[in-house]
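Take a look at this single chain in structure tokens; it is the form predicted on its own.
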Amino acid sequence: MSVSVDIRLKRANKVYNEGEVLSGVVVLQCKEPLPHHGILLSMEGLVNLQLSSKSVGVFEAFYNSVKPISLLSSSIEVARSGKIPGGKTEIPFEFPLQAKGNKVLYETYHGVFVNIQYTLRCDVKRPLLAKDLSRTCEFIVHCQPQKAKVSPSPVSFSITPDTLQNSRERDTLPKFLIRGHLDATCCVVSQPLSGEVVVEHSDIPIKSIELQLVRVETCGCAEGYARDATEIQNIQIAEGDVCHGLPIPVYMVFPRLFTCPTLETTNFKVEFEVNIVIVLQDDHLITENFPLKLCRV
């Protein structure tokens, strides 16, 4: 007998604040009639941590220790033992997104190491030999704006080969003199990160300039903390040798999902930080990084 299960809920966007209720139905639809012996609904709330490879061995404590940080977890019955009629049937449910105890609802976020998840699911009971039935649906969670007004403060930079840090060739570098703007590093997450580049002079020839958007995820416990910086979107703003003195526009829209708020917590850390990238013609590479705090006003 084919039956499924679907759970829609009311906003189409699935984004929700703490202290709101979830609302929406549990959708079955079944060509005969299907006894049950009860429909359960969970919902839950969790942040899953891990390590990096390159940690395994070195924080050992660490993967005795961790244990997915629960952060709300509560299920209603939302039908008794009984019978489903056959076709389709509709059973409303409203669930309040309340954080355990003294707990905080953390924005959702999916990254390599941090992983912060909520989902509802749908469990039917069958009797005898059938299948129990489950659904799973994510939800996503945004956390209260500040209510402060974030003042953008533009950052300035200019970048010749005597700025470069890590640079052990500064001797045979090419002459070069890149200077440019970011209108601000303390960003609202729903609005693009903007500014400008301008390639004054350079003696070789430019291939391309990037945009590299990078996430600093730390990990840990009591006996130590690993931190790994993992790459989440390029964007190429130009290709070829760009004219001299030509200001290039910099527009970056932070993707929903793998950035959040910047976070700080006893376990765990969610930072962010963009990568201005300069590739000359003989594949040098220019690089300038910039911390970012990401905010929700």
The other form holds:
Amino acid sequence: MSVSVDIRLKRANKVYNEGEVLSGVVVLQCKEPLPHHGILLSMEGLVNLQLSSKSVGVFEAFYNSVKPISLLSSSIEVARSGKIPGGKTEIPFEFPLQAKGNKVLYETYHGVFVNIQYTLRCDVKRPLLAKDLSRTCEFIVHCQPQKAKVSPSPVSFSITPDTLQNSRERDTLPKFLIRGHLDATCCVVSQPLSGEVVVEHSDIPIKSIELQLVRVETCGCAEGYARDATEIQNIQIAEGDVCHGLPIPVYMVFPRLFTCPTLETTNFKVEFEVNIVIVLQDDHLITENFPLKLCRV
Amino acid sequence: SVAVNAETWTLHQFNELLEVHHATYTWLHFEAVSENGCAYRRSRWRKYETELQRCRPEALPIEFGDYHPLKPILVTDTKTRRGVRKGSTSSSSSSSSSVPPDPLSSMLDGTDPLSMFASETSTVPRSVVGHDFEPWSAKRGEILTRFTTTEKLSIVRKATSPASSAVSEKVRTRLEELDDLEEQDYANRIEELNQSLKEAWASDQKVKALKIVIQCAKLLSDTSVIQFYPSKFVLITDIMDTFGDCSMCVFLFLHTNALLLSDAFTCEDVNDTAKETCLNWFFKIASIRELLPRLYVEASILKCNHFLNKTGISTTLPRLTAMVRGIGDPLVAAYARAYLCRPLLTEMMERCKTMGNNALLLNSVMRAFRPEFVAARATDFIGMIKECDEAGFPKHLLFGSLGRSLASADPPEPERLTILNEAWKVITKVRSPRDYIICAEIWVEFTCRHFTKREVNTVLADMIKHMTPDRAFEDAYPQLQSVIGKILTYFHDFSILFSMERFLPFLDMFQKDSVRVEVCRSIMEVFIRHQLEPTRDPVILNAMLHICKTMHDSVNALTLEDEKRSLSLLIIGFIRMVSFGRDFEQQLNFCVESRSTFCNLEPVLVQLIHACAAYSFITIPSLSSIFSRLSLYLLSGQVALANQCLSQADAFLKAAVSVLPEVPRSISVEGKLRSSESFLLDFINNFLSTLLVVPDHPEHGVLYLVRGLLNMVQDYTWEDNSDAKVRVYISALPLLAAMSQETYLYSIPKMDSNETLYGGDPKFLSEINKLCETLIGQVLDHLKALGREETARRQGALAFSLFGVLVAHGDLRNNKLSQLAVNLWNLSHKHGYCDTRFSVRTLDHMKQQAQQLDMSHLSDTVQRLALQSRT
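Show the other one: the form predicted in complex with the partner chain, since we just had the form predicted on its own.
So here's everything in the complex, that chain up top.
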């Protein structure tokens, strides 16, 4: 006897804002009538924090001393115990998206040390000798658009051997001049990062120019806080020794789920940075770092 | 046969014949060198010209080389005429119109590697967007064949998905290594990837498909085998296209499929699903790490932008274009740009519509886009052209551009007639003949391509109507010519072509001679190329005769030889294609008509003579009178010879020889039955004299026809008690003598006889001598058989005629020959049946001859000839 349970949200993109109503159907499909002890639907929003082994001890990291923060939790019984007829049954449901107490619904974010996730879970309780059926479905929460106007302010940069920090061999460095600008460092998360890079001059041919998107996650805990920067993605914008003096577009789409508006709470922080990485033919790496402030409008 | 007879001839027999002639025999058998040093030559050395001069009573002694106003100019060019006899087919089939390529330009063509690379990088992208847009499919093939390599190519193979778990770990690592491949393997490998892409897509492994595509696109960053790059580009962009099409299909499918299944969801949501899938896909692609694969994959799914936003590709395209700047390698960058330019520009069209006064833009769009693209939207374009403002850009130019696209790509079938009607409605209103013809010329191609003669005829009629007033056609010859060219490309059936009422009137517009001939020539060329079956269609014949006559009439005193030759070839091609089947009368009539029409072109006349010869050859056997047949064969043969139709001449003469045995011994002349012998002898003598100039057939033996004739003569059942056979033999001797001369008594202009073919080759001469021996042997045999009293008169007469031949043609400096002559003289006078007056005259002649230089030996012979007084 095969039974399938599915949760279908009304919105195809599964994106909801706080205060909206989450609606959809539970779809049950079975060949024969299915007896059950009730169908339960629960909604949950959790922030999972994990300490990196780098900042705390290995064991502590493993046994994760930080408790998850619950943002949202509610459940309803969509069907009393009884029998579901054979065939396809759709049970519609609705949930108001309301945060617990005085909490705020943070935007969905999949990171390394911080995860903000919202799920719907459907459990079909069944009589003895039959396994309970369950199905989970993630939905995505976008935080409320910020009211404040974000005025894009371009940021120019110019990279020469002299502007480099932490370079031990400044004298042996080849000469180069790379200029450019980012249209803004205060970015809308749904719009791409844009700008230009111009290789004005370089003694050694360029091998590649890349955009590295980095997340900076900070977790506060009893012992202090841990701050870790990890790469989200690396996008190549130039390959080979590009034409000097010709502006090369900087363009990067912020990946969904892996980015969210910059978040700062009492317990944790999620920030983003972008590095413009220039790889020279002799594998020298030149990196210029830009902290970003992401927001949603 | 004669040859067998020669072998059976023995010394013994011969001596028995006439004891006096034993010396002759030794003459007949070999002497290596004759006295005057002329090897192997038994016939007297003749100088026909001087002999002829002597025979003229009023002949003045003219010193050779002197100029005399009355002297006919004689150009002897025997030396230059030397050559191998041409093959049995006529040589008119070769055409010499092709111009040899300029060695300099051919040197420069593609051999300079620098310019080759330069053109590679610069021209290929340009040609993809240029206004003379070639269809990609054609270009594709061309690139693949042109840019090849023998170098090793490499592909880094990654096991493309974990799904292929059947491959063991070991194999997989091996596969990941760099493979060195030959070009063909490379193409195969890419084709494999293409297949696996399709499979992956079909089995819903989209991510795997994407991985394959990314991997392929990565290959394009490798320029190590630079001469193969264009081909690689083509192969890989094929994959890209497959991928783009797949994506497009899927999204479309989602669209429609979801619509069908929408029981719980509204239509809006359905669109959302598709949009969401698409968006996901775009996010996935936007995060492709490497530049080149990202660029190519984004470009390949450009079409899908329609699912996402209203602006479509108009924002994406500039971004992608700018992205190309990030490619360092100029070659790779150029090709990436080329790829971007390829697909899909509907967007542009939408913009065209919204812009005011868009004629100029519209024109560029039609010229720059792929013809297929324009063709598919031809109806839209026509609508847009109609709406646009005439002031900025004349409409006929727009229609011209549209027509040019439609000429190379087909619009949807049901729209074609409407398109033509709409377009022509505008074109026909163009007032200026110049503008009109430019536009009309372009549309003719479209018309020819898709419609029947009816439509083309209408179009032609319209053109005539426009171009005739004020002789406007005079300024539009190139366009009119190209119209004809286009029609000829599509209409190969000339019965259809000429049944267009307006076609010939259209031709009449070409009134400048050179252009007219040019056009006729192009028509003829197409005719010759495409008319495979002989025809008797009166429509075709009339029209073609008209065209040929035009070409023929263009020939004048100033026409170059080459020009004449090529015109002749074309006309001949036409004549050859005309066949009335068994209706020979018609055929002959046609030939006669052609003769009067094409009298200025000699090769054409030759062709006609060929045709007539064929006609005669077929017709002669139907005659009942055998002598008419014989003489007609001979006559036809002579005519054929006179016109250098060797194989025809051979056939005629051979036919004549083979008819010989059928000649009855008596024929009815004016109601009385008479012996045919004298007629036959006449004929044979005539025939023999023709044979002098007939060159030997290269595949048959020496003197093939002469031997054939003599064999027939021998096998013929002559009347009893007749000397006819021997008379033929005797009269064959002068022929053989004449054949052994260095320069023949007569020859046919422009044709090589045996004299030139053999050039006095000793072997040829010895063949002749052998034949002479055999013949004389036969005659002597016969003389011996006539030894009895009652036949003595015949014997004497025969002996005397042989004597005459020997004296006239034999070389009497040879003692044995002169002895034979003396013996024959004696034999002829032995019984006193000889006409004394005749004998006296002969002696006088000989004495006269003897006075000449080189002939003094005759006087010795003369002294030995006793004249019998009549008793």
